[in-house]
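Form predicted alone, single chain, as structure tokens, below.
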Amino acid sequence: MSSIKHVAIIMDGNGRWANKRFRPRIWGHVRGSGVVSDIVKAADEIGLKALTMYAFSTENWSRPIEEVSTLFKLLKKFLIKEKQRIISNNIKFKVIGEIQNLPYETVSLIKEMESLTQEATGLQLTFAFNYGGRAEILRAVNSFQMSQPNRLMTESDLNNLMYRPETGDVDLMIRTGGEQRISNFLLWQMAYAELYFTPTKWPDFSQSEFKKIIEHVSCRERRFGNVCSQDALEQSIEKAENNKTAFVKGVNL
């Protein structure tokens, strides 16, 4: 069985895949956000516990508006396009970010869509929309303080703070188009992460390459800081807590 049990990818290069076809920049997302479907079909159809998909970060707001305008209106498409699919195949569905500055419209369509599939048991998807991963550490932190104010922050505390903790830590992080950055995408999430950078830009991404890599990267000798790759990240983490205290006992006999 493989070890990879959640997904993150940053899907990259709708706009320069547009400008190579001497077309407009929206026309490349347009195009992309039909391969959103066959990926998430894909994830789905092997098992998958988790993906998360990043669709607009918190620096996009710096693009020009008019592709801005096109990426609201492209989720917005895909909540009605496919409502009944993702209720159908037991999808656990969440968009994770700021979305109070979304339209109004699609804000209402994403709590409907989270509504509606909150007792599903199967893929757990989300898409990161209006989302940095610094911003998301300071909400939790922000959010512990304020709560606890005279109690230390644990990394539980922190994980169980976090936009979607349910989902867990992520095994494998893909960015199609060539780049290789994680560009503030789930920096807690990934401490451990395999990496994964591809060329193919995302309009041209297709289900039987997001298998190949999932394969491939599946093969990987994961570690976790331990010698064995053996041990799951919790053992090796207990194990190197175990060490630390009887190192520490020893230095101060």
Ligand code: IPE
Given for the second form:
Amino acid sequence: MSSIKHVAIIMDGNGRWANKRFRPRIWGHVRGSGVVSDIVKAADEIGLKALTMYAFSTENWSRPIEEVSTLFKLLKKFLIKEKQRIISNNIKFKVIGEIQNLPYETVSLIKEMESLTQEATGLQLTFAFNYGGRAEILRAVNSFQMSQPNRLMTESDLNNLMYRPETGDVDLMIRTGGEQRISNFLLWQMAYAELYFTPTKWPDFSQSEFKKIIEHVSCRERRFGNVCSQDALEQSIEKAENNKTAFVKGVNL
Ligand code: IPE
Ligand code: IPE
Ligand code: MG
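Output the structure of the form predicted together with the named molecule; the preceding block shows the form predicted alone.
Let us now look at the entire complex, which starts with that chain.
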């Protein structure tokens, strides 16, 4: 079985794709939004546990207002167009990010979709919208400090305070568009993720490239700090912890 269960995608390159065709950047976003449905379908078909897609970062507010407004409209359109398909495919949907201050209609569509799919047991589909990795960590730390000020925080405390803890660590992060950076995406969850950067711009990304990348990365050896690749991350952490305790106690290793 593939070790890739949670895939995260930075859907980048829409603007450059459009510019190359002498069209406005907005056109790239419109074309790119069609690809989102294809990739969700493929993720569902191959039986991924979780798919997290970066749709709008906290830094994207710095873009021209017409572009920001197009990205908001496209989210709304996606929610309306894909509602039935998401429900009938048993997909559990959630948006991560600061959504309270988004337009009322968008927030209610998001809430509706989240509540209609809350019992679903299939693909955990997440849209990161108005999302920032640092903001997510800060929010978790502040919330812990408020509720338990007299205790030191553990990794599992922080894990549980992430927006969507059940999706767990990211196994594979794909970024389209050719840039090789993380751009404030899932900083905590990507600690041991495999990274894959493709030059393909998001509007040209396809189900077949997506499946090929997963196949290719499944063959990579993931060691998690260990010397061999037999263990999953949790087992490797446990082994490290046991060895460390034994070592500190002076046990002959
Ligand atoms: C990604 O494409 C979409 C969002 C950031 C919302 P870009 O709009 O960043 O496209 P490029 O990187 O400028 O080509
Ligand atoms: C990352 O792409 C954000 C999303 C895909 C939503 P950007 O295009 O905003 O990232 P930078 O500016 O190249 O880092
Ligand atoms: Mg970009």
